[in-house]
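What follows is a single chain, given as structure tokens, in the form predicted on its own.
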Amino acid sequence: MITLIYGGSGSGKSAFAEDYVLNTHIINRFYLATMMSSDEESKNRIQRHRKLRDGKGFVTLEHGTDIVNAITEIESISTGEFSTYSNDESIVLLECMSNLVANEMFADGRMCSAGECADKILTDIKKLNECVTRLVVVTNNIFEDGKSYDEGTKEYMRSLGKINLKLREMAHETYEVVVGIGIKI
């Protein structure tokens, strides 16, 4: 099952999707961060992030690029041999989409097509999905400013585009997220 949670830079959507996960009675909670340390202002967004997840039953997977990568962590903590937890029900927060977009598309100094981008991507989520109870995906909007841009940026928006109203089709419940408020739609 897929909970789709978006908003615009700086809404609140990451305190409310953690919050919403948070409310579940899933015990196995993972956080599967999309963000790739490539400067010291990556870096402090991290560490900062990490502290505000520090102490509410996440296990943190990073990945970057590949997010099907995660299913062998996934599987491996909820039922191996050292695993604590009770069950075999799990939820993974994807936080964010946005920036997997962005590490796919430019991902080895190249840049892929917006196609290419969100067809992985949609693929690697629907195997995700497969794999877990739930799945909350993050996502920005980011189209509303109305400016013009170099064609890789739109390029990246069209994939970003692509990849959210798919998001949207796939989920069994949506959430645009203002000043913290999460109002369903």
Given for the second form:
Amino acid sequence: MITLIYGGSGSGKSAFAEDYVLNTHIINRFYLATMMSSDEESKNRIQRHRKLRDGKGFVTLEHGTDIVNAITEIESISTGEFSTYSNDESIVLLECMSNLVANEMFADGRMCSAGECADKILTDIKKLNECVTRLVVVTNNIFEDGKSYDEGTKEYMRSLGKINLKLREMAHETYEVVVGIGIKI
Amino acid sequence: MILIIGGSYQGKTKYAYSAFPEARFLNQVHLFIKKRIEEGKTENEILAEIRAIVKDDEWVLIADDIGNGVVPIDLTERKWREACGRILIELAKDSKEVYRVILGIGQRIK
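Structure of the form predicted together with its partner chain, given the form predicted on its own:
Let us now look at the entire complex, which starts with that chain.
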């Protein structure tokens, strides 16, 4: 079951998503981080997010691409193989789609098309969703600045846009977060 | 305190004046934040300054939501965008009412 959380930069969508996860009371909580630390700025961002999650009981998994690789880790922890308790239920907070799309799209130094990239990610999301009780996906609104961009950026925007629309169809709940307030849409 | 948020040219100011005619207004909060960021102020300093301004009387704060775009290439632009988001989240927490204005229509979200 998918929950989609949509919002702009600095909208408070992460904090909202974390609270949402905690409110499900599912014990096996996973944070699937898609941002790879490449420079000082992203390192600071990752640090800020870690601090935000501190004490909330998330197991952090890092996958910049190929998020299906998280499945075996999630299953082995949820079934108790690497944990003192065992509980069938698991919830994954994937943050965030915009980084995943960028990583997948520009992986291996070659650029794939918006459609290819969207299909690949959506296939991975479906597989991941089948293996967990709940999947919460944080995604970005990058679409309202009215600026025109180069073809590469536009292709990236198309891909993220396609994925967002499809995820909204797949999701049982969608929230838009504005100044930290979640609006159910 | 009341916060009014929305995209540019959505009729936020007009909405604010008609919905809260007795209030005092701090408009263009996003530009206020931008100016302070350019002066080298930190997020916390800017937030404290705004809180000091609006602590008495019935204030209405109006701000553009500037976070809904592609990550800017310019570092100061990125800092501004981030600071704007963070500060507005805190101001929304302080506010007893928050409205989001789209096409001149105010939607109460808090």
